[in-house]
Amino acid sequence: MSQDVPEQVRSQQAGLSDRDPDLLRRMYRMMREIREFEHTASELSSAGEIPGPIHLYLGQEAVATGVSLALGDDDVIASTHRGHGHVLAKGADIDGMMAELAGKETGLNSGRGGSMHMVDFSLGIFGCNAIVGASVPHAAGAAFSSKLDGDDRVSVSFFGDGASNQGVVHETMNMAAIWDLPVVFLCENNQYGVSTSQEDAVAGDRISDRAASYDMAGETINGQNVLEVYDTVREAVETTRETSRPRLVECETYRYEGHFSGEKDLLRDRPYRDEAEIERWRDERDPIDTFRQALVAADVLDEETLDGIDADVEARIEDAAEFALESDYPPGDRAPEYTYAEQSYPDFPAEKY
C-alpha cells in the first residue's frame, strides 16, 4: 500500500488544470482549517483548558473534506467519536466548536456535549457519537425519513475499520438494502480500532469487500488523496440519491496521534505501532503536504498564495481559541439543562426531525 511521494503527488497532479481553482483552493483551506485546528485543541487539552480526553483527527483531512465538499447543504452526516474533522467540514462554526470542546456557554451545544457529542441540525449534521458503529443506524434512520417524505437528500455515515465489525453495522446495511435507502456507508479505515490493527481483527482483504453481502456496490480508495475522495464521494451520492440504493466506500487512511488524548500516558513503553510506521505515512502520504505539492508543480496555485491561506487559519484558529478560553462556563444550576429534548431546541431544523 506504501505509495513513493512522486508517485502520491503524480496520482494528485494529473489533470488539476482542468478543475475548478475555487474548489481545489477550498480543498486546501479545509484541510489545514481542520489540521490547525487540531494541532490547537490538543495544545489546550495538555493545558487542562479542555475537559476530558479528546480523540484527534490529524492525518485523516482528506476523507472529511472529500466528503463534505461532495455533499450538499441539505445532506445529512452522522459521526464518530474522532469527528471534529467531519463537523468543520460540513460547516460548523468554528468558534463554537472550539467552545464546545472547553465546556463553555458559547459552544455550539452550549458546552453540554464536548468534543464526542456536536451537534447542528441546521447544518445536517447529526451528530458525533462515543458509541462505536452507532452513526451507521443514525445515518439510515435519516435516510428512511427521506425516502418517506420524498426528498433527494443523501445521508453518510462515517464509520471506522473498528465499527466495520459491530453486529448493528451489518444489521443496518442489510435493512438499507432491502429497503432501498439512500444511505452511502464511509468507512475510514485508519488501520487500528484503538490498539488493535486492522490488520488482526478485520477478516477479508477489503472491508469494501463486505458490501457485495448486501448487495451493494463497494469500493476501497486512497483516502489521502483528496481528489479522489472527493471524486469517488461525488459519484456515489448522485448515484444514491437518483437510484434510492444504499453504497459502500471504505477510504484507507492513517491516524497520526493515539486513539485518545492520554493514549501515550497509559501506554507508556507498551506502544502498539512503532515511529517508524507513523513517520512513513507522514513523509510519504501526508494528505496536506502532497496535495500542495501537487498544486504548485501543476502550477494551479503559488507557495505566496498557499502560505498566505496558512497565514489566514492560524490566524481564524486562533482568535477560536481565545473565544473559547474568554467564555464563561455555564452556570452549576443550570446543569440539568438540555437534558430531554425540547422543541426550542436552538436551530431544531424542520419540524420533520
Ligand SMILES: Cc1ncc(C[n+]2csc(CCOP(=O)(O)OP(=O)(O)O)c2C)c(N)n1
Second form
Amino acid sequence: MSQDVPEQVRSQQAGLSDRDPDLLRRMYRMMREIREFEHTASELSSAGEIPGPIHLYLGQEAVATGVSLALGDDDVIASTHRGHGHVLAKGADIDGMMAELAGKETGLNSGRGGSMHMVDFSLGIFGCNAIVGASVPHAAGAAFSSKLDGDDRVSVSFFGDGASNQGVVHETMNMAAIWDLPVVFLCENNQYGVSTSQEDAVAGDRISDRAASYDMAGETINGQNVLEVYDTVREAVETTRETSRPRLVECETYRYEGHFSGEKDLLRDRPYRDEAEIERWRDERDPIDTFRQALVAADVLDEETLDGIDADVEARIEDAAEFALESDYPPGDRAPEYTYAEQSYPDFPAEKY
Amino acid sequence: MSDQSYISTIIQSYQESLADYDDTFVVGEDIQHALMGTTRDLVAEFGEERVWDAPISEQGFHGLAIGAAMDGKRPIIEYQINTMAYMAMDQLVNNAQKLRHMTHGQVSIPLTITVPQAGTPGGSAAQHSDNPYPSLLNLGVKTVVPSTPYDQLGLFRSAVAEDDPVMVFWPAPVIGNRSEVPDEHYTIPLGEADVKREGEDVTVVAIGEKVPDVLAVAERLDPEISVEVVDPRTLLPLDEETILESVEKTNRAVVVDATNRTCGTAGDIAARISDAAFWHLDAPVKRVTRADVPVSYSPPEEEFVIPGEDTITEAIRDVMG
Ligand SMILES: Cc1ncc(C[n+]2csc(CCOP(=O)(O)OP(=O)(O)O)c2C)c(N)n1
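I've shown you the form predicted alone. Could you give me the structure of the form predicted in complex with the named molecule?
Once more the chain from above appears, this time first in line as the rest of the complex follows.
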C-alpha cells in the first residue's frame, strides 16, 4: 500500500492551485479543529472531567469538513453518536460543545445531552442521536418539512456502516425516494460497527449499491480526501436541491481510536483489528497530513502559515477546555425542567417518595 | 346538541385540526382511502399534501414526523392497529418524548399519535388486541383514552394543541357508541377526570373501553349498592384529585382497566389511592384487570382474559364486604 502515500497526496494536489485559497484554508483549519477538539476531549475524558462515554471522530475529519463546507447555512444535518466533528463543522460554538461534554450549564444543551445528543437548531443541527439509525428519519422529516414549505433547503443524514443495516434507515430511504425528499444520505463507512467489521456485517460489496434499490443515485468515494468529499457532496447537494431527489454518498474512512472511550477496558486482550492496520491508515491516508503535504507541494500554503493555523487552533481549543472546566454544573433539582411544554400538570411527579 | 357517533367526532377532529393549524398534516397507513373510517373525506377537503399514505414503515414515518416537528410542523400520526405503536417505540419514547428534555427545551415535538381500534376489537387475537398505554405512561408519554364521543372531541382539541407528543387511544369496544355533543366549540383540558355517575357507597375508577361496562354494572346494582363511576379520561396527566375526592366520599375503591395486571395502569392508580386516602378507606382497594396472558382468539378464551361485568360486580361486592 506504500505507493498510496504519494497517490493520496498527489490526488489532492491536482488542480489545487486553481481552487479558492480561502476555502482550502478553511478546510485545513476545520479538520485541525476537529482533531484538536477530539484530542482534548479525550484528555478531559481520561481525567474524569467528562461524565459519560465519548465516541471520538479521529481519522474521519475530512468527511465532516467536506460535507459541511458543501452546505449552506440553512441546510440541515442530523448526526450520530459520533457527532462531534459534524456539529463542530456545521458551525456550533466550540466553547458550548466542550462545556456540553463536561455536563456544564453553559453547554449547547445546557449540560442535558452530552456527547451523544448535541443540538443547535439555529444552525440546522437537528441533533446527534445515541440510537443507531434513529436520526436518519429526522433528517428526512426536515426535508419533508422543506418540501411542504417549498423552500430549497437540503438535509444531510449522517450514519455509519453499522447503521446501514437498521430497518429504519431502509424505511427512510424508501420514503425519501417515493416522496422526492431533498435529503442526502451520507454513510461514513469507517470499517467497523463497534468490533464488527463491515465485511462481516454488510451484505454486498458496497453500501452505496443499496441506493439502486431505492431508485436513487449512489456512489462510494475516498473519505480521506477532503477535496473529493467536498466536490462530491457539493454536487450531490446541489443536484438534490434542484431535483428534490434523494441520493446516497458513501465515504470510505477510518476511525483511529476505539469505538468509545471505555473500549480498552472492556476488550482488554480481545482486539478486533491489528495495530498494523491502524498504522497503515494513519501513515498513508491521514486526511490532514496528506492534505497538508499537498498544499505545501502545490505551493498554495506554506509550512509557516499552516503552523500558524495549528497554533491558533490549539489555543482556541485550549480556551474551550478552560471555559468548560470553569463553567458551573447545573443545579440537580433542575432535572424536571423541560420534560413537558408546561410543567403545571397536577400530577407532575418531581418527587421520588 | 346533536347525537353523534364516536367515529364522526374523530373525523371532525381531524378536519378541525387540518383547518385550524396550517402546519398540521396527517400521516399513516391507508388513510387516504380511510380504511379505518377515521380519515374519511380528508383528502377531498385538504388534498394529498396534508394527508399522507405512508409505506408500512412505522419507525420510518414516526421518525419523519418527529423531524418535521423539529422543523416547526405539528404532525398527526395515525397507527392502523393498536400494537403497531410497538414498532416505533424507539422513535416515540427515545426520541419524541425525550428530545425536549435532552435539548434543555430547545425543541418542541407537538405530535399527536392516534390509535384506532385500541383494546379488544373482538376476535383479533393477541397481536391486535392491546391497550399499549401502561408502558408509555411509565415512560412519561401523555396519554388520552376517551370513552365517549363527547370526551373524544373535547380531548382531541386539547391534544393537538399540546406542544408535547400525545397519544390518543380510541378503544375499539366504544368506537361504535354515540353521545350528545354540543354544537358550539368546547374543549376538555388534559388531566380532568369526569364523574360519569354519582354514587355514595363505592368509587369505581374505569378506563376507556371499561367505562360502559362499569356503568351498566352500576345501574344493575342500584339501589342495593350506590356506585360512583370516575373516568380519568387522561391517564397522564392524571387527575388524582377527583379520584381521591370521590374515594374520600365513598370510602371504597375499585379500579378497572383492560391492560395486564402486572405493572398495569390499575395497579398504579390503586397505589395512589392507598397512599393518599388510606385513612379514608374501609376496605383494601381492588384491581380488576386483564389476566396476565395474551388475548386469545377463541371467544370463550378472550372472555376469560378480558375483565367483564361479572368480574367487576364481584370486585364491587368484595369491597362492600
Ligand atoms: C439501535 C442500537 N443498537 C445498538 C446500539 C449500540 N451501538 C452504539 S454505536 C454502535 C455501532 C455503530 O456503528 P456505525 O453505525 O458503523 O457507526 P460508528 O460507531 O462506526 O461511527 C452500536 C452497536 C445502539 N446505540 N443503538
